[in-house]
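The chain below stands alone and is given in structure tokens; this is the form predicted alone.
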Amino acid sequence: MAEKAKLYYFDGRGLMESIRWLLTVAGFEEVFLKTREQYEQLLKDGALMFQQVPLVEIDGMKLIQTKAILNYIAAKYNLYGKDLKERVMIDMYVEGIRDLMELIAKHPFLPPAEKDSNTKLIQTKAVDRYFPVYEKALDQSGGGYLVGSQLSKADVQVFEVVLMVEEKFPSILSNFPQLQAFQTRMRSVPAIQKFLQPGSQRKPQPDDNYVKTVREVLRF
């Protein structure tokens, strides 16, 4: 039996959570970055390429740079699309929303001045800008994925950043029926709906502490 992928982050969503959510289907291990002289260790071993994290073992190599692992995932476990005309519409789709990601996932760490504004900006590129690309898009495709006739890295994406728009606007998805529907789909995939209870990998909400360690660690 091949071994697990190991990660290595924080111990909350950051960069790696998109990264967890490919990998429920295989399982995963993970190490969490809690001192400097952890991430100084992956540093002199040569782990880093770019000195950053995440960092993901797994087929042997030392992946890094979320995109190209999240990427690597996507093909290995055939949520890639069947060509390149489906992978680069995947592609798009991907980084659309990454966009909307980066937005959520920088929230914590901004200066308590900035946050409401930050928090109304998220609301409104949603809303205006991010969900009528998706809504329009699954009203298309017909067969209830984003692309093609198959789960996609594009739908578990599409899906975890609209759990994390829902959990600061819990009606947000009312003028967008297909989303609706699209979510309750993605619920019942086994893997997904494993990886939707209480206990598992999935991280919650970052809280103080996760941002205090983050600060600490990488020294920001």
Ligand SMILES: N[C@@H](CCC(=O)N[C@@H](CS)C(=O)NCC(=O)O)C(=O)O
Second form
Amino acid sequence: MAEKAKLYYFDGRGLMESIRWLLTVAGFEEVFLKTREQYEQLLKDGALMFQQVPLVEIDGMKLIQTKAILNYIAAKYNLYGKDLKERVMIDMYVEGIRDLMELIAKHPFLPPAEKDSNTKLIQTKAVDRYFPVYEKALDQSGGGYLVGSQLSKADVQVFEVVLMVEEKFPSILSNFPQLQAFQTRMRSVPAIQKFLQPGSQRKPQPDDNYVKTVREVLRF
Ligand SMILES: N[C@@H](CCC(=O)N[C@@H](CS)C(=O)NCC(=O)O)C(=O)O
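Could I have the structure of this protein in the form predicted in complex with this ligand, to go alongside the form predicted alone above?
What follows is the whole complex; the chain from before opens it.
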């Protein structure tokens, strides 16, 4: 049996969470960075090409750069469309949702005075800009997936972010029936169902401890 991927990151969502989502079927193990020394050791070992995590050891390689890692996993596990035209659509949908995700990911690190306006921005961008695109895509594809006739990394990443936005705004999908049905379908995919169970490797919303650890390890 192939070795499980090994993930090096903080014990929290951040940039690694989408990678965890994509690897949920294959399984993975994790090393959590809790101290500056662990991070410096990785630097000393030459494991971090640009001195940054996420780092994923997979198939005998040490991969860095989140998008490159996501693309590799998607291609490896057949989550990247059937041809180049599907692939570029998947990439477009993914890049859109990653822009929204960025607003969510940076939120816990913002100064208190900027939090309210960022919360408002997440809501407005979700409702006015991003969700309508995915609603229309699902309506047009008709097959339950955003692109083509099979599950892709676009479905997984959009689902991940929809859940994150819902954590902040529980009724945010009320005017998006396609996204509601999509969410129900995604929840019934066995690997996803398992990942959503308490005690899985899915990370909770970031708390003060997570922010503190990241700041201490990276010194910012
Ligand atoms: N483009 C990189 C950005 C990675 C990144 O910013 N990682 C942060 C942790 S979330 C880091 O390691 N920062 C340390 C630094 O930049 O010195 C990616 O997407 O993987």
